[in-house]
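Below you'll find only one chain, the form predicted on its own, shown as C-alpha cells.
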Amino acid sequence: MISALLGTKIGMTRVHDAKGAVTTVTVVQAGPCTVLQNRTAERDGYDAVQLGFGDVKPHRSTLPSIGHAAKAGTGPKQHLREVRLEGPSDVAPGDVVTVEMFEDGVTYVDVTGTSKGHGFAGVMARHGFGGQQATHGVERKHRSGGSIGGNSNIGTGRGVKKGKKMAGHWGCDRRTQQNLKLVGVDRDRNLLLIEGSVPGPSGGLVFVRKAKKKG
C-alpha cells in the first residue's frame, strides 16, 4: 500500500479543538498524484511506484517526458518521486492517489522538504555564534568567528578540523522533519493539516509519508 505524496507547502495558521486549546499546523496541499510506473521484484529487484505530481505544458516538458506519461495515460508531470514498497503495489498505472490514504489511522508523519536559502551568513547568524567583546581593544572584529586554526584538540595535530563551524553558504538544503502530528485531513480539497512547522518556504515542493518511527 502506498503511504507518502507528493505536495506544496501552502503556509502556516492555527486551528482550535473541542476545548478550544489551538495547535499550530502547517497545510500541505498533497496530491493528488498520479501513478506513472510500476516496478516490480522479479523485474526491478524491488517494489515501487513512481509518482507523478503538478501538470506542465507539453511544449515546457520534453518528448521522453511525454512518452513516460502517455504510457499511464496522463500528461507530463513537473515532479517524479519513486516510493519503496514492502510488496507488490495495489495500484496501476493511470490510478490517482489522493490524500484519503492518511485518513486510515495514520497519526504521525515524515515531511521531506528544501530549507530556505539565506545565502551567504557569518557565523552569528548561520550558527548562533554570541560574537566577541565589542568594547575597548576589539575593532571590527565583534562579530568575527575567531581563530580557527589553533590545537585546541590535543593529538589531532594543527590544521582546520573537519566539520569546523564558519561562515559560508546557509540553507536550500535537503531535511526531513519527522514525527509529526497529523491533525487533521481535507479530502475535498486535499489538504493536510500537520502539527509544527515543516521545511521549505509557502509554495515550496514537500514530500510527506507516513512516519517510520512513530504511529
Contents of the next structure:
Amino acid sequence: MISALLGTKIGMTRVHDAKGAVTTVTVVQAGPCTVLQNRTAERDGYDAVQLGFGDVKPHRSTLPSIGHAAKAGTGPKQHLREVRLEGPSDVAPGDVVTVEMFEDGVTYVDVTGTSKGHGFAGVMARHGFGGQQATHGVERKHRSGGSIGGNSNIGTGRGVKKGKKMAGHWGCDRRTQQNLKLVGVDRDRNLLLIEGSVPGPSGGLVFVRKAKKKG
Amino acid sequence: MGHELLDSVEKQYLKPQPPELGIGDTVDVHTRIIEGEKERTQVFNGVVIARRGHGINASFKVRRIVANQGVERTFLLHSPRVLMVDVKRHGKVRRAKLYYLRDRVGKARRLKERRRVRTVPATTAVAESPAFEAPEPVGAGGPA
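Having seen the form predicted on its own, could you now give me the structure of the form predicted in complex with its partner chain?
Okay, now the whole complex, with that chain kicking things off.
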C-alpha cells in the first residue's frame, strides 16, 4: 500500500474549528498521480512504485518519456518519483492514486520540497549573526561575521574550524519537514491541509508521504 | 491576491453574513468564552478603531476604557468565538484607523454621531435600521 504523492504547494491560510481555535495550514494540491512502473525485488533488487505527476504536451516531451508513459497507457508526465515499498506492489501501471490514501489512519505526514532560494546571503541573514557595532570605530564591517579563527590554531593543524558559518549561497536545497499534522483531506479537489509550513515557494513541487517516525 | 483553491478552502470557514460594522462605531461584541466544560457569553463594549485584512484574516480592533485604563481587543471577524456584534451608534470619523484616540483623554475621546446611517446594499439590513436615528443629546456620546 503506497502512502505518498507528488503535489503542488498552493499557499498558506488558516482554519478554525467549531470552538474557534485557529490552526495555520499549508494547502497542497496532491495528485492525482499515475503509476508508471513497478519495481520488483526479483528484477530490480527492491520493491517500489514509480509515480508520475503533471501532464506534459507530447510535442514538448521526448520520445523516450512518451514511450515510457505509453507502457502504462498514459501521456508523458512532468515529474517522476519512486516510492519504496515494504513488499510487492498492489497497484498496476496505469492505475491512478489520489489523496484518498490519506483519508484513513494517516495523521502525520513528511513533506519534501526545494526550499526558497535566497541567493548569496551574508552571515546576518543566513545564520542570524548579530553583526558588529554601528559606531565605536567600526568601519565598513557592520554586517561582517568577525573573526573566523585565531593564529594560534594554525600551527596545531586546526586553523579555521570545519563547518564555520560564513556567507554564501542560501536556499534552493532539498529539505524535508517531518511529522506535520494532517488537518484535512479534500477528495474532490485533491487538496491536503497540512499544519504549519512546508519547504519551498507557492507553486513549488512537493512530495508528501506518510510520516516515517510518527503515527 | 489569493489563489482560487486557497479561496475555496477559506470559503468553508467564512461566516455567510459577517457582522457589519464601520470605523468609529460603538459596538457590543458578544464573545463565546469556553472554560473547561462550561460555556458563557461575554460582552465587550467599545469603539471600533481599526479594521484590517480580508477573507479569513479579516479582523477588527475595539477600544474601551476600563478603570481609567485604555483596553484594546482584536477580534477575528469570522471567528466562531465572535457570536454577534451589536452596533449601538455610528461615529462620524474621517480616518480608517482611529489610533489618535489613544492620545485623547476624557471628553476629547468622544466621537460625533453620524446621523444618517450609511445606505447598506443588503435589503434585510435596510429594513432593520431606520434611515435616520434620533440625535443624542450632546455629552452622552462616547464610551464612559
